[in-house]
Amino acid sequence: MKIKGLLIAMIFCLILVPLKAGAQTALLALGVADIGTLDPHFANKIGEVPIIRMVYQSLLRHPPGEIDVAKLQPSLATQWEVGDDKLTWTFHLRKGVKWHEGYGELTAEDVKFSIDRIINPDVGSPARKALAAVDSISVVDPYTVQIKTKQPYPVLPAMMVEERFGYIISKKAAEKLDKDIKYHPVGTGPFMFEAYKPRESFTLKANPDYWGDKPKLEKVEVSFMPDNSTRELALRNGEVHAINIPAKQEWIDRLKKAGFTVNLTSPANMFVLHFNLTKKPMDNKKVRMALCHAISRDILVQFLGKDVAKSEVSPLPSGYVGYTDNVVRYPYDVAKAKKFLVDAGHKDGFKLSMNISNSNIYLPPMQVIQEMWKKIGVDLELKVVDHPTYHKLIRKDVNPVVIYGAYRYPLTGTRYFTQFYHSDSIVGKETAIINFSHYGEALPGVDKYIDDARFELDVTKQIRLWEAAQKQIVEDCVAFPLFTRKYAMAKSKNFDQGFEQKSYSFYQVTEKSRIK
Amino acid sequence: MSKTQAKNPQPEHRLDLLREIWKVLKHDKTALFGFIFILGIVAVAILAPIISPYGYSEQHILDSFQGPNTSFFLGTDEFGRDLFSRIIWGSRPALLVGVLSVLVSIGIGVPIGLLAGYKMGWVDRVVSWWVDVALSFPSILLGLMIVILLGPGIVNVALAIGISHVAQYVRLARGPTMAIRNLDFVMASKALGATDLRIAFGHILPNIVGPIVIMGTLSIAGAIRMEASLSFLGFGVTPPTPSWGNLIRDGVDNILQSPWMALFPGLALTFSVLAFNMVGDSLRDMFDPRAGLGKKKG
């Protein structure tokens, strides 16, 4: 009796799931415990970014799913243009634009709130230092704003777009929902917020007064599942359409052999180790080179797989606006690394200890170099801490060594040398970034360099600027730039977007995303 | 237990202990297996750097995944490690654990116990009052909170096994001690004026030791699986160096990529466990009159 009424529930169980995802409910997982914000000028996190970018809109945006600066189009902005005096940027804006939840309609005020809002540095936006170019912002009429730079700014329109310092938010909604907009968004994307359940779920509506075509899903629903392997089974069983998986080779070709598309995107983060300069022995510019010497980027480019990761040399990523790989190289060389270490005074090695998140974009590329470092008697000891910890322990200048995968749009040097390498961005300081080597202090390092860029107007200038930069790190060795890493997810064949995804940290999904 | 109170507890009596044990062993025929069991894998945590082809932390980037093959016995890892050099170094963190813990509840828990057994009064009210306490409490929380305050690394786990297994021992040497407190060899030693000290140590304890074994053999199996619930947790020891509970982990991690690497560190772990629980529950049927003769009807 007890078994058929179990059969019963179980077989319930089996009828239920088909007809969960039989309706035009997208189903998407993601590998996040929960979401933190879903503040858009603040969120940045894999399970926040993908539920902002189908709630809110930028003025600008790229086409979908990719980040390209040459291929910008209108959004909420049907037209841009710049003044004379190349400071004054005009935008007007697409008309009949409503706000979810009956908020009314899109006007210059609220272009002129969300910027204000990013700069403001009471409100404490991330994306604050994005903007610092921008001198104020001012309303013309209801359908048109003026942002006016500070000095000549070409690349403002590229930063319009869909990342933190671009979204537009409404001012009526943020001053009525106040703090409950972390938990609430309110945009003018073709999705709008249904429910959150905390550690669980996130669910989307479509939006019915969209601006643009009639969104083809009802519903998004959007899970939080940590388990690397329970996601994978979800996708496996049907549960859900689409799911983030970690860049690995083993698991790109494993769920191709199973029948799903697989999508590698980038721009990808950038892994460096940053050597700290107050710590012993890092001061020794010898030891810095031998740890570098010893270091083979071929095996962890074999250990993560040919097809997600590149090796990288140059303290800025291939690809980037003033990239060069005319910089000295550290090839793999266990002799001449032991070498370094014996001319350190470091015969017999030494003992380094450092925390480390438990992440699987850090532990394990970590756990390969640790390795490469025994070789030459470096005995590294490996601190494990879950992953908010070893971001709070890092900015509190604990460790010797730190290691960091990073992407900053727009893919120029500017933010890049700003964050990592500029002194202001020294970790402690009240400025602080992601400066982790203290370069600029310790060593004379590049401010001049970036400083100079920054206000240079001459491309061919700023572009020499910045290799000179590239140069002076990694002569100097304070940084040891491993690999790109892309980005890699799932998602079944019957899950149609509508438009390739080829960049971005996970799936977006549009208006014309559907289930087939 | 009876039979040895009975017995004048002088120093033939570790002899003695050690002669039943192995009595024991020699007539139950499933205790003998689990003892040589046991003595394999001392054998193997000792001779691990002979006995394992490759180093514990020895990468083969390109021969990560393998299944079990002859160049890999085991199969590898996500790094290419060794599967079988991992489980075979894995034995000594479990063994290492295992036992220290054990004495670490012993060190605690026994003086505690012979103490509120001894005095009584309202020393035995607290001490009982606590044991109860510990006891409703699931020791593999307390373990892991322990073990967060003091931080991950392989003492750390050790003490906080044994210290959330306290309450077991001070229970356990508690009621013999008030038993054994009123008898005429305990009373005499008072009246030649021992101390207090000289009369636990000396004359209740060794009279106890027989159940403090069994207990510790038992704990032992518990402790090894505690501890790797906590390396499965990530609390245990720092990678690379390998334990059961953080092989499991890896392979719980890569279950879908190559399930044998869950399999056999689990398989390790199992066998170890049943070895050290039938030497443990042989024992028991010895020195535990009723169960003793339950097991011989049986």
Second form
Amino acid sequence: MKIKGLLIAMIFCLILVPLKAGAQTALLALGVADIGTLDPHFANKIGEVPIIRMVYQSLLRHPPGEIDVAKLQPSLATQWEVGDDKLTWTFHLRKGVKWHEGYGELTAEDVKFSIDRIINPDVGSPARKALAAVDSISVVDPYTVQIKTKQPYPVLPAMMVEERFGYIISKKAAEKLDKDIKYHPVGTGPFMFEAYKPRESFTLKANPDYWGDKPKLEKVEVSFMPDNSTRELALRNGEVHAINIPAKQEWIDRLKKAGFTVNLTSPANMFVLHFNLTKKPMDNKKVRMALCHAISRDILVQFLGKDVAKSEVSPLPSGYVGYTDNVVRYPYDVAKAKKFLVDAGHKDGFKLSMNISNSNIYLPPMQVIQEMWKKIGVDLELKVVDHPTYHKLIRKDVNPVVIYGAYRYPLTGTRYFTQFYHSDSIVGKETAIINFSHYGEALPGVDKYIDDARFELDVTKQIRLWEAAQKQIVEDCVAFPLFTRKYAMAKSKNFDQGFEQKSYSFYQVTEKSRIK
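Show the same protein again, this time as the form predicted on its own rather than the form predicted in complex with the partner chain.
Nothing else is written out below except the one chain.
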């Protein structure tokens, strides 16, 4: 009996050891062929951002797994405040934070170096515009840094988070590694660089000197798998713990049925139709109202998938600070749409032509709208072009109608309204961004609401200004919000993140994450 018991114990140990070792590594697969850079001030692609979030940190952060500017938390900074001048922001740094690989302690010099690097035009960071309001950065002492803005800038704390414009990098590491920092990141996060295999994988290991709780995972291996079916098969075979998936209802239903956890997250791209007020017949409000009444958001959501999309009614996406649904509605009503066309002098309808991207995100919804408009006598010709060409053409002002999907951080009215509805942003101008409707010139716009809100430190007053802008935009019928299309991802039941994934385009891994 003793021998039998010993054999059972030995077999149990042989089974247990590999399971324990395997449980210390999280295996992730992303739908990319490779990464271009892990320099946090440049990277913004789905294959890069999840890795960067494990390595680098910012002064402040969102709660794990979600994006919410109303819930900012301390990270590398423990406290922050704005001075009486409403321009000078002071951040007090956490003491004893160590850089990976022996690069010393985090100090205010690193913070100054990081922000100066982002706003330096010679560096060329795409994040530079996001910090255009910053005038100067000064070191008060090793653990205190001050950021002075050119005008009152209420969202500055929200910009000091885990985004391109908020990551802090080591001055010593950046100067020593130079261009090698693209593939050899050095941060303060719970995981640090171990190996990079081009077009194959990126491996991180636990940071033994992490200032927070000790990471529960020993390693995280991120595999590059651009083919959707290959990633799904890897998840089903237990080769990986988590993957990103196409935001399609059939994928969601299939993986849920197979016993996997599927997460659909937002904020994500909200798709909107923008009417070009300089092109006939879009200059006629009744025509625009007719086109709006001829669109059923419910049908669009059903077409995309009930779990994939949610309808939107305001020009500011739901979930953003300042959002209101207390706006004029244009409910689906074919009879009313036809009446507006008659009143506009188009009783027999009219022909319309527009360029559209061949992307499976843009083309199918527009084809559904094409069929809807046909019911009221509007014959829409869709000129299909590749996606890069579409973006070039809509910025050349060739379309009478533009469909555009966008997500803009921080989740407030300022950046979103500025880009789409401020007169300075009209396409074709030197200051152009993506105001496709010519709102603010072809028709008086909402510049004052946007400008006043930009510098308002009183959040209540700021929200009222954003609400007023939404009501005016919808009243003028210059754009028609359609839906938000969520991000989708799936994981095995034994991958425990330690929190709920509510936002971001892929799973976040922190010191709390583990394999059960």
